[in-house]
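Here you get one chain, nothing else, as structure tokens; it is the form predicted on its own.
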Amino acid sequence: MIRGACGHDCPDTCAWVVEVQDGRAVSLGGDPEHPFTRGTLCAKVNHYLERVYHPERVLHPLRRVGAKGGGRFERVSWDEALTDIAQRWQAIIAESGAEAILPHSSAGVQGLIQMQSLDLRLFGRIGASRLDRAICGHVASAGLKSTIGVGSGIDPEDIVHSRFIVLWGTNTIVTNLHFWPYVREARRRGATVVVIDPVKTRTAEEADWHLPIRPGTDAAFALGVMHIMVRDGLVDHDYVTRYATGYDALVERVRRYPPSAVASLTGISADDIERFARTYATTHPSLLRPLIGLEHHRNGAMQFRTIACLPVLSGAWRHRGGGLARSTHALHFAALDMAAVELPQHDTPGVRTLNMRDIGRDLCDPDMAPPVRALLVYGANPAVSMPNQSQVLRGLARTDLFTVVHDLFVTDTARYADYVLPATSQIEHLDLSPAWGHLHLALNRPAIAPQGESVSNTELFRRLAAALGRTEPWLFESDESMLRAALASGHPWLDGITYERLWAEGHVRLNRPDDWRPFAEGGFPTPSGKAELYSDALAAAGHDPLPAPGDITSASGLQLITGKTLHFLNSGYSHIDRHRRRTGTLTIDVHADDARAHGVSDGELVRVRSGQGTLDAICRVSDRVQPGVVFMPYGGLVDGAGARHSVNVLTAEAPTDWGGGSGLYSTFVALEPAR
């Protein structure tokens, strides 16, 4: 039994053990021993082997045959295909700068090397376009720096000593499920559990209270809860007057925002929002758990700045299991020494940055100088998973850009790819992994040998650096080189955690003090060492120093909202029958009222717009979503009509606020019968 950890880009982060005979996986299931997987794998992950050994996966280097996008390639060998890239590289290089070549990478492997080590220090060195990937996280991560200074929080596991937990924007029984165990053991013990999202999900269903809020008006309603709080006397004075500045500011901004006035922007009652703001303030430990929903609107990280106001007024971070639970991908990267795996000091210095939301408009800009010529695509499949899906195909569609794709399967982005390069499953590398939903760390030990002429992310960097004449040494280090170095930072969090006890015992628990409170006496990490209210960084860069509304979106049109579903991953299993079988069909969650107002029925095929474009879903009427909003999934799916598409065929590369992401849910649609 060989054990290792899920690649794939969720906060669980499972550990599994992998059974293998005569060189073959045969079982691969979640790891017993670990405290946070406990043995199970969801639904999109049991049956992970289908994908190693399914037949359509790519094992040897391919090159184009035929037009872009048509999907047509014929076998080359590894010699040929990093020659002719070489080759090409190196004549646009020559031409118009390295900077015409542009990386572009995500979390399709998210593991500590994997995902960015050795590409970074080739990209770095040679002066490619700096991607900037910011889709998911990024925003979130800065509007709560705004506030607290860190995009963490408490450790998530010790919501099992809250006794009101408020799940905001995170269909947790769907995206986060082995965290629901302890959701269920908090309420055991007292907990109410409240769920604010603008879709019944599964986990609404499951709470105790679903506030069903308008898309976007989540800082909204944040303030008019302060509101309630001030105007009470259920602010915890003491703990804003040792740890907090800009409270006075605040306390001015907040009495625009009675809960007469926040009930008709964000659609919740004024009752509910005075038994929130009362039962909140109150009742402690309190814990507010947001996640990815809140930052994908215009206004992301306003939104998240303006909530983490709440528990510095409650004095929530007094408490064990009280205060904020977010992402802990910072908790284990500080104690990590990412530097001695990134090597930034390599860097050619001055080069652009690009962000990742707007691949299709930076391919299909005439007067970017100089324009991107080469793209390498790796862990990613932009064509499905950035806005703009009609512009993105047509960047990639150009005859005269030069893309690469290392992927497992010829996705939708390998279909117009020049070289496909047989890429590693999860279970054939080996990678240190960090997980953004506990503090458990894991290594990924190879299981099985890679299948055909597949190779890991770092040996494809190795083989490229090579081709290109590259001579550094530091450019072909071992994985396991570098992996060491990360764990020898010298971090308290790190003590006894060796490569070799990774190896034997597979997980380990960094070593997060005993009743660990981040911030119950202060020492937030903002510039001022307080929690800032009203933020002086924030002014400076233009933005509003206090809390706000921001901009809420609103437009003619229903505002469309996206997820995932239980048994589907994004792309990365579209083409598997078991998945595709169960959820692989656009559909569109409707409201009864909105389906009457535009003439479609349950059942019915309709044909859905916005300024970017349209497609064909099955309609859904739902009481899921309210009147106004309608719901889709995402991912590589088959439309109702039976062509494959992204539901970004609808979504525009709109910034946000702050921190780089896409306003992704500021998307308004029409409906209409497809006839």
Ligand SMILES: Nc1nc2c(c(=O)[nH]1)N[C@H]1C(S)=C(S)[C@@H](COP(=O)(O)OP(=O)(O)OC[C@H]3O[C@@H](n4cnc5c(=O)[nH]c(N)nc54)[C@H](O)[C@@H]3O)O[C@H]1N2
Second form
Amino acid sequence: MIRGACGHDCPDTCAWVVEVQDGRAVSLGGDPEHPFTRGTLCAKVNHYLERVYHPERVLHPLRRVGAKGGGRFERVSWDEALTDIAQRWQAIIAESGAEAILPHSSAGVQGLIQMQSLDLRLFGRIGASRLDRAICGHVASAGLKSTIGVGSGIDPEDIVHSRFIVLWGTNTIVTNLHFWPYVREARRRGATVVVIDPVKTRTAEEADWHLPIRPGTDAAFALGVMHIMVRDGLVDHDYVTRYATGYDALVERVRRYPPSAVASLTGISADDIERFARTYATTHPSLLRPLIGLEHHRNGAMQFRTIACLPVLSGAWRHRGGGLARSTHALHFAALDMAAVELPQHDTPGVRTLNMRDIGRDLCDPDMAPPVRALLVYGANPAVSMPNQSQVLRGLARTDLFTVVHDLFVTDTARYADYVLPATSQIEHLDLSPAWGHLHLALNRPAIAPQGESVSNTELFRRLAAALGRTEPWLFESDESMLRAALASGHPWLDGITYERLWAEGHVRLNRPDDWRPFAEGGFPTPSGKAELYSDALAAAGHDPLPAPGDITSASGLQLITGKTLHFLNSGYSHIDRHRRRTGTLTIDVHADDARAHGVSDGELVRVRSGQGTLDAICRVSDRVQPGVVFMPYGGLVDGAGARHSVNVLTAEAPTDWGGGSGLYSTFVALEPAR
Ligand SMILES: Nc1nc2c(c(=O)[nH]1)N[C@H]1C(S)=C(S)[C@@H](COP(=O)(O)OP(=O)(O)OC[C@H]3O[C@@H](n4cnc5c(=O)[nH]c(N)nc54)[C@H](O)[C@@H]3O)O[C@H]1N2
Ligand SMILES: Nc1nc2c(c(=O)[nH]1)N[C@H]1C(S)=C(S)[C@@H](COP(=O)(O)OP(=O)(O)OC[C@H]3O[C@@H](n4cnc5c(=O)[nH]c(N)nc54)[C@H](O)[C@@H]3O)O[C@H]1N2
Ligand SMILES: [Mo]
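I have the form predicted on its own already, so could you send the form predicted together with this ligand?
Expanding to the full complex; the earlier chain stays at the top.
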């Protein structure tokens, strides 16, 4: 039995145990001793070994034969591949400078060193373009930071102490399944669970109260709630006076948002806004639990900034289980010594940063100086996951672009690669697994040898460094040595949590104090040290210094939400038959009124048209969506015409207000019968 942890981009970071016989993994199951995993995995990872031993897995370096996008490759040796890659890169560096090389990576493998260590060192050293990995979480963090100084909050496990829980733009049962038992436990102890989501998700169906809000209007809703709290004397003035700045200015601002006005913005009735505000402000502990849904809007950061004012006004932070609970990543990374892992002191200064969201635009920009001439994609599948898919594919199809993809499968992106290099699965490499949904730190031990000629991300970068003729010893540091360095931070939350202990026990919870209430007595890590209801920093950056509805996109058409699905992990698993069969052809959920207005009916193939592109999908007339909103599953799916398409054909780069993200859900579409 070998202990490890799931490496997928998911808040749960489950711990697992792998049984190996004769070098082959024969079973993989949830670790019953892990408090969060509780011995169960999920619809995807229950079949992880099918992924490991999948016949379509890339096991050797491949070189393209035929046209880009055709997906035809021949096997080559590692030596051939590395020699050619190094020569091509060196020629590009000589002609255009190292910024012409763009590494594009995401959280495809979510672990400490496989996600960001030797890659950052190598590319920082040679001065390649830097990547702003801002598609997920950055906007939420940036928005929350403007108000409370952090993007995290309380330990999510403390939700069991809460009595009023708001799952705000998160589909817990689908995307954060292992958190649901905690929600249920809180409910058993008497908590009310509210879901605020434009879509009646599985989570919304399970809630005590579902508020089907109009997309992108959550900040307006929060302003309405604060209006009532101020009006009815439901503000914790003692807390606000001691620990917040800008209250008087906020009071002026929220006067403009009486329930009637907010009702017409949000689609939530004035009565429901009144009831929510009263219950929220008078029930303690009360907890807001947002994840990502709110950030994929043009006004994403302002949405987070504004809802973060609620627990300040209510004083919810005083109570155990009160306040706000979002990603715990920042808590893990604050404890671990990341500088020792990334060695930023060796970075080439003054190098440009390109936002991952703009990959299509950047690859197609003839005026970019220097142009992107080489692309290395690892732990990401931008052909599916980034906005404006048609433009991304046009960029990837450029014959003068040299593309290398490191992955376990020939992904939609890899089909355009000059070289595809084989990556190890999570049971074949070593890593430390900080989680963004809880405070348990796990060590992922390799259970089997790398399959075929696959290599881990860290080994790939050691090989690339050697092929490029680099000799700095820190470009070749071993995995174990980097993990030990990260653990040796001296941070009190890591006291007694050693490599040896993790090796033996598999996972340990960070030493957060018992009854940890980070902001019970203020201490917000903002410039002023207080919760900033008015923000000078935002004013200086040219934003509204006060909470506001933000730019509520109101184009004509139906607003398209493209959310996560049960059987896929972003684009992952979409090529595996078991999962593909479950989800099948691309669908679009449409309210009956909209179906009638657009002349489309249930089960019919419809053409979905946005400003960016067109896609065919099967119409599902459904009361899961409200009038004016449609829902399509995100992932690599087969469209109505049998072609593989991403819903990102329909989305635009649409930069968020701040935080560098993309308003993926600020997309508007029209429908018509496809034939
Ligand atoms: N099964 C599965 N689990 C996953 C993933 C997966 O692909 N599959 N992906 C993982 C990743 S990368 C992430 S980031 C997390 C994301 O986890 P979540 O944030 O829970 O997931 P999303 O689907 O991005 O959005 C959540 C909800 O926000 C709602 N929403 C959209 N716009 C608005 C709005 O304006 N206001 C409100 N109130 N709600 C809105 C959507 O309808 C959706 O139900 O899930 C992770 N877990
Ligand atoms: N329309 C729409 N678009 C979205 C979203 C949405 O809700 N709607 N969600 C956004 C969000 S929140 C996110 S996080 C992004 C996700 O965007 P991506 O991260 O680009 O998407 P994934 O499909 O998770 O791609 C990860 C890839 O990493 C590979 N991989 C796994 N392990 C390893 C490894 O050890 N090494 C290497 N080299 N590769 C590995 C997997 O096989 C997979 O192909 O998508 C964003 N795009
Ligand atoms: Mo994400």
